[in-house]
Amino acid sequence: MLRPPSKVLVTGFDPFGDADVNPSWLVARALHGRQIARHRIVAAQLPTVFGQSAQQLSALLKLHRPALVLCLGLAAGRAAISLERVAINVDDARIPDNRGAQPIDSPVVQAGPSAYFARMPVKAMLQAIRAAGIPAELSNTAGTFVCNHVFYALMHLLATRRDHKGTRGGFIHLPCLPEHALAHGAPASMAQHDMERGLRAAIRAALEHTGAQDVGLAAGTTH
């Protein structure tokens, strides 16, 4: 009997603030059911809510037991697909979440480490997205809103839960859609089909790059 393909869990968020769409969920939903490198993509939507988003992510990990987890979020104003390198243990909300919570200088996980690095080959993925002709960058801040909250919660689960041993994962920020940028005055945008193409390239690179070391690619910043 043939074994079913391993899974890649891709999550996106519901709309937040004054937006009526969130490209992170549109892209995740569009990838649902695809197969890449003998892995099947499963998409799920997370609420833009502190606490609840992390709880739902934990339940999804238990349900699907994926080989790779990519959480997607919106970074209005960025012009490229942003692979996040580090999650920090702080919630500091400039605006309320979708349930009105606005934590200030609160830890994501009490007594957790100050930060976690992504557990995926971010530079190999960056290289693959760029090779597909899609603008991409390595980012060293995922902010301090629900995106970073989910990113840190994911990395803490992967680092501390024995049943997730070997699972890799991280967070990717996406630009606005062109119609979203126009409506809200954002200075940059990207078409959804380009985001999808970039994510497919990133997922393939993450699954095919099995070495302990990432590729040697200069992708840092000077400020």
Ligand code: PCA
Contents of the next structure:
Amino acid sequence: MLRPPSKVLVTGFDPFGDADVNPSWLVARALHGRQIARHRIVAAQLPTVFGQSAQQLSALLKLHRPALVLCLGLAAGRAAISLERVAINVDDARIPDNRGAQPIDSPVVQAGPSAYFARMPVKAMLQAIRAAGIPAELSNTAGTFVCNHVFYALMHLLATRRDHKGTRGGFIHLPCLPEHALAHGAPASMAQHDMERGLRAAIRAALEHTGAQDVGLAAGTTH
Ligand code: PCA
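Since the one above is the form predicted alone, can you give the form predicted together with the ligand too?
Full assembly next; the chain just shown is listed first.
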């Protein structure tokens, strides 16, 4: 009997702050149902809300049991697809979330480790996005708002739940769409089509690069 293909869960957020669209959800939704390297993509939207976003992600992991989880978010001002290397155990919100909560210096997970690294080959993914002709970078901070919160919650679930032991995952920040960059006061932007192409290349690289070692590519920064 043929087994159904393994899944890749891709999440995006609803709009937050003063924006009325969030490219992370538009891109996740556009990827829904696609097959990449014998895996099927399932997209889901998370609310830009502390706590609730992480709870919904946990339920989605239980439901889909994906091989790979990619959470996407908007980082207005960035000019490239940003693969996040590290999630930190702190919520420090510059603006209220979509329910009006604004936690300051509270842990994402009480008594959790200070940080987790992404559990996916970020360098191989970086190389693959660039090879597709799309600007990409490695980022060493996902901020301290809901994106980092969800990223940390994801990595904590993967590290602590036995049923997610083999699951890989991480977080990717996307630039503004061209039509919204000006409203954000952020000149940097990327077309949705390019974001989708970059993500397809990144997902393929993550699924095909299963070795213990990531690609040895210099992508650090001095500050
Ligand atoms: N970006 C925000 C939260 C939701 C989103 O798309 C962030 O970077 O934290």
